[in-house]
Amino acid sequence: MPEIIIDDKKFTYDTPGKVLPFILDHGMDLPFFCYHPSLSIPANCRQCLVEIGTPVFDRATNSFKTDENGEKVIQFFPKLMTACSQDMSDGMVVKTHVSSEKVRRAQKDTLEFILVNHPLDCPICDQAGECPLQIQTYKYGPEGSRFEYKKVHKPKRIQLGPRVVLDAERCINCTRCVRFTHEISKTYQLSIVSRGDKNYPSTANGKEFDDAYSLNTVDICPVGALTQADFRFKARVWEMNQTPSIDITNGKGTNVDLWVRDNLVLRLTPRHNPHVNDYWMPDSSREAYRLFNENRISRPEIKLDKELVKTSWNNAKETIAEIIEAHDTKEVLVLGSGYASVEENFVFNQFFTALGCGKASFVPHVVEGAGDGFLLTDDQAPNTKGCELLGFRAHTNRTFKNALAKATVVVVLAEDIVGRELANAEDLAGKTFVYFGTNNNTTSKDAQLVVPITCAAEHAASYVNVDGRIQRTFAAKETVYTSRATNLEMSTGRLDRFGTKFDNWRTDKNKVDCLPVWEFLSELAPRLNQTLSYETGKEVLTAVSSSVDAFAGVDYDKMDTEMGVVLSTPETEEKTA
């Protein structure tokens, strides 16, 4: 098997590739800026230099030459290598800054000359305490300035395009994102304008950089030269507590990271996962940040003399099981969601399929054309195809309005009918109509009765993206019953760590008074002679998974350890048949 010694250690390998990743994946330290493991290589930053030799051939004797240890005599280049774009080779020997002053001297000049333009102003960069540029110069840099003279100027608070906003003094030239809108996104709006000390990406004249996945050039930027527009100094890295989660704006099922401070998400960034996205998001994933936040239902509201009024939790348990016991179950129209979890759905409809009410059934909410090929999808919602394995009924527009004619009673789970015109306020009146959501809509006004239950920032649950895949969210905010002190699963920030209750920057206003579903109704189950007792999303999971054939064997720990599990479905089979 093929060995590379790096820094007088020995390592085989099975795969020829790149010296950096190589080193990278070994767990070892190595700087870089201009390098990414998805784009093109073009080796412009010089950060990655290394010392590389190899074993000389002696071709009189047709073996490798030796020394007088029997070890191969080893000849390096006369000059320092960039470890991304040199490829690995048998018997090669890598030099790092670990094990080579002539390297070391080599980051430390290759900084200092980066940093000739680049401002000293980190403590008002919006990019500070997560700037690549920032920590390789506390590591590998000088300890100070050399530069005495005025440095360069550059055009500063560009806005690019809606969502992007440059300051080109910042910028290193690393070209990323310039490889990104040539390379991932095919738009090729950004390219390197100017020459020398003057240039910096930018877009052609009277362009705008509207890119639909324009602000994945924002989270691989290695400076602070492009920043989110809508993110721009609201908070500071340290100040926020990161939680892996899903996107749950349509079909893909992205991974992200969502980012909260004060029980607020600021921001969403794309988490790395190569079966379902990379390392990249669409901007329209990174607005659910408003549907966590803005516009919540918090409390039960039930409607009064035509206006929803609060009411007590209580209040709204009984309300539902006087609705039940006054009327033919057969005609209580059930509507689970593809914008609900596998565990939502479950429990929802086990409650009252329990009750005789008939099982559960969705519309799906597809746009045909909406999709790029790409992270975005024709699918709307993040959980169509759990919904089908349950083996709920998929409406179309038209089945739904006759079953919806036919009812006296309409319990909906985190639909909005009416916003998705599947129905109107003519279609509804005169009906028992009972809403379980998570925001504030036109379908939520309609409603008698409207149940605020938690949303994907604030339970664990699992979803299955349009290729079969079930992943999971974890929860990031707190809701007025739930506490990160006591929830060994929720994240905690610097300041959630050594912060009181009493800090300024913790308050309870961004609470919302609400319910995962699963709680909600294992209350209300005892009220109607029912046995229903689900405290987590974990628990759900266990019945689903036992009783439901496409999740067998599935649970959260696979899900975390193997980044999502493809489940067993025709379409699945068939992919990899």
Given for the second form:
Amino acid sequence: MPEIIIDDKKFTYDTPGKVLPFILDHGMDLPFFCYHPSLSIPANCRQCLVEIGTPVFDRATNSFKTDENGEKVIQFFPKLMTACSQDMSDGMVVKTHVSSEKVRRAQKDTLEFILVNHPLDCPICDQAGECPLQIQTYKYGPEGSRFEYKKVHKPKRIQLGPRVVLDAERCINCTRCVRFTHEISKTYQLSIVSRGDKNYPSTANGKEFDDAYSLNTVDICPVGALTQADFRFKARVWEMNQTPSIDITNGKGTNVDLWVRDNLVLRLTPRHNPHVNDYWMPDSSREAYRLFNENRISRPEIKLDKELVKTSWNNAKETIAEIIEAHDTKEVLVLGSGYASVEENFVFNQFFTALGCGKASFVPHVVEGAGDGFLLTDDQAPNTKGCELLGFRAHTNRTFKNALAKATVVVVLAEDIVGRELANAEDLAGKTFVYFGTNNNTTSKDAQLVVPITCAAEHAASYVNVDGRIQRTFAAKETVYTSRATNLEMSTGRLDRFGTKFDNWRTDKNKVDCLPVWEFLSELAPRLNQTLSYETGKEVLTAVSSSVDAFAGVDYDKMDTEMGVVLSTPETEEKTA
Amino acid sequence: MAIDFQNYKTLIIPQGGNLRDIKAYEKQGGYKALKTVFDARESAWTRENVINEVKTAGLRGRGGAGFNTGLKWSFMPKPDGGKRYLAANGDESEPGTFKDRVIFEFNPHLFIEGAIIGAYSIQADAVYVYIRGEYRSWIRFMEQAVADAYKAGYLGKNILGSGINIDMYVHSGAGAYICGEESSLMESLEGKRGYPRVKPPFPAQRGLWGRPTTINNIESLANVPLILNMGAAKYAEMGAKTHPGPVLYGISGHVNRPGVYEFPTGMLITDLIYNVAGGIRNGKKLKALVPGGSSTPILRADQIEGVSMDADSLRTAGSMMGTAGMSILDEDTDMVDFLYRISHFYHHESCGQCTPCREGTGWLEKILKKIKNGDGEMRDLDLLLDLTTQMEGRTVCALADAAAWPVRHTITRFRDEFEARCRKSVFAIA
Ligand SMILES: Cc1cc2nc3c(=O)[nH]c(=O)nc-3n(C[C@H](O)[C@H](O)[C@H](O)COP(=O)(O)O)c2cc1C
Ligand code: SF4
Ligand code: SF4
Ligand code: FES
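Same protein, different state: after the form predicted alone, show the form predicted together with the partner chain.
The next block holds the full complex; its first chain is the one shown before.
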């Protein structure tokens, strides 16, 4: 097998790639800025310079030249080479800062240059704390600067588009943002303008940077030059905790991270998953943070004199029990939803069918033409496939109307049927309507009883994307009933770890008074002589995988280690065949 | 070996008036080489033979790097059915360089003829002629000349009944020195921002639009018909052995008769200054010489004794041939001012793609400005030298080297003048 020697250590490889990713993938460090694994390689930052040598080939003997010790004679390139653009070859010798003074010197030199015209405004820069420039400077930079002149001034606070703001002085001209619009989103909206040390990225004159994926440039910008308009100055990175999750705004199942401070989700960023979204996510998906924070239903609500008023959890349970007891369960319409997780739908269906209600159904939410063949799908819901695989009947708008007309009791899980115009107040008039939901909406307004349930940011639950891949969320926000301190699966940031409840940045006001569907129904079960009992989503999924064929063999550990699991559906079978 | 330059008959600069008119050029024997090649391409002038002829003639590129032109042509890969290109580099923007314009102005067809032969031998489908944007009128001359060559059947489909098709397009630059760097030139031709490309891949592997491409300087290509007309052996005997042929010397600065002069390579620098360009103006003494465009290392007057204009002799003397654009500086020249002006140019022209050049060129200029204004300190000189080390050989293209060399060599070769302008440092550089 071909081999490469890095800082006197020997490694073998199968497929030759570039030197930099090989170094990084093998647990070694090398500073870099412009390189990005999913973009072309311009080698323009010059931060990854290394010494490269290759064995000398002797044409006469048709073999590598060796010295008196039998070691291959290595010839080094006279110049330092950029590891990001250097192809590996058999017998290559690489010297990084670990073994080469020349490389250490070059790394310092380049950083000194980069910082010459950099404003060094880290204390007020959003990137501080997660800034590659900051990190590399601490690790590999010079102690000070020998630059004693006025820095070049460039445009600041430029609203490049509706969602992205540019501070050109912070830009280090790595061209990642430009390359993103050329190679990934293919809108070609950004280009570097001007020349030399006046360079900065911009759109064409009078054009907006309204790329549907524009915010990815903020993620990949190695400095604070590009910032997200509605996140700027909201939080320091170290104040937030970061929790892996799944995008719930369409059917792609884009892997994301939720960034939470004081139980508010402040931003979403893409999480690398080569099988789903690579390093990217659409701008529209980032809006989901509002869903997690704003307009949440907190505490159950019951209708009294046409007004919804807050009520106790006990009263909510009692009310449902009485509704069930007062009606023929055959007349109960149980509506699941592609907007809720597999676990929620499963338990919802299990509970009501056990009471004699018919099997849950759902109304897929597909908008033809909404997809773009990349990370936006026609499917608007994150778990349509999951409902299908649970065997829920998929209604058309018309069959749903008919079913609704026949029912006297309607229990709906997280589906905004009024907002989606599947039903209106008239259709619901005279029926007993119970709504299990996360956010206030036109549907919750028309319900007699509203049960607040946890959202994707508050529970661990799984969603099956359009390609049949099941992936899961982790609880990121505390509810009134959960605690970061006791739920070891919840991540903690600095403030969570070192703060006390007396700190003024910690409040309880952002905790929502809601319960996971499975927990609420488990509590309700004894009242209706049922035995249902689940404490966690993990338990529910175990039940799902042992009772529904499509989910056989799936559990949270497998999803976690394999970045999601492709379920064996008829479509996926066909694809692999 | 002294060259009998007094009796030299110019080959590139027309002897009898302007040859812009295609008829006039043909009357002087123009397009004879092209016709011979296309007539005899089955037998004598196969593509390999043309390439070998140019290779053995020893023609070295006149664009700055001095690479053997025929050898460069031989790097083109075997045809795979796709497009292949020849790009002719007429961007000449390096301070002190103004020789290609003489070809555009007086002998454009000589270049066109050479380019067609070049395109034929590397099997290119098209030639792109990239001309410095400021050369407004010469661009127009070139466009006219190319149109005339099409009309005469030297360009276009089925050239001279050979079945070979070659197109030629004239393309104007937009005022960026960096677009003379070959890979940046290709980006510019593709309609993109003039950012040099990382090499490898080299242009012969992936050039214009990802296809095999060769880039040659205008003057290099203008030499090709001369080689075929006189034969490689005779050409190789002209001027310096390892760097033969006629060269356009662009002489500027403090001489009595600045201008573009054609002579063989290997001319003594002293001959060029005193006998060709009329000596230093106002009877002053020579102080220094920049032999081949502003990036080539400066030589003090005492370093040019017996040095001739060719790669080997100049290397021994501590400089380079570059483009043979010679800037002559007299004894009154303020070296600090001179170097500041050059650094200003490179700062202004750095494309800004890579860090050491983008930031280094500006920093160099700022320090030199400070020294020029009398605010410099001794430690600034060492800092300048340090910065050149930090720039050289660490960038995507050679502009950073071009910016660093003048600083390094002007300071080391005229250190006393720089020190005289600087105060003693109170503290050392970090
Ligand atoms: C910054 C920079 C500017 C250059 N400008 C020119 C130019 O204006 N004209 C030119 O012919 N070559 C220029 N060159 C050299 C070209 O890259 C290339 O080597 C040359 O065109 C090749 O032609 P030749 O082999 O015929 O000399 C430049 C190189 C650099 C690094
Ligand atoms: S804005 Fe950021 S991503 Fe874009 S070129 Fe500048 S540093 Fe790179
Ligand atoms: S060396 Fe200078 S001119 Fe060349 S690519 Fe880098 S920044 Fe641009
Ligand atoms: S990572 Fe920027 S040059 Fe290699």
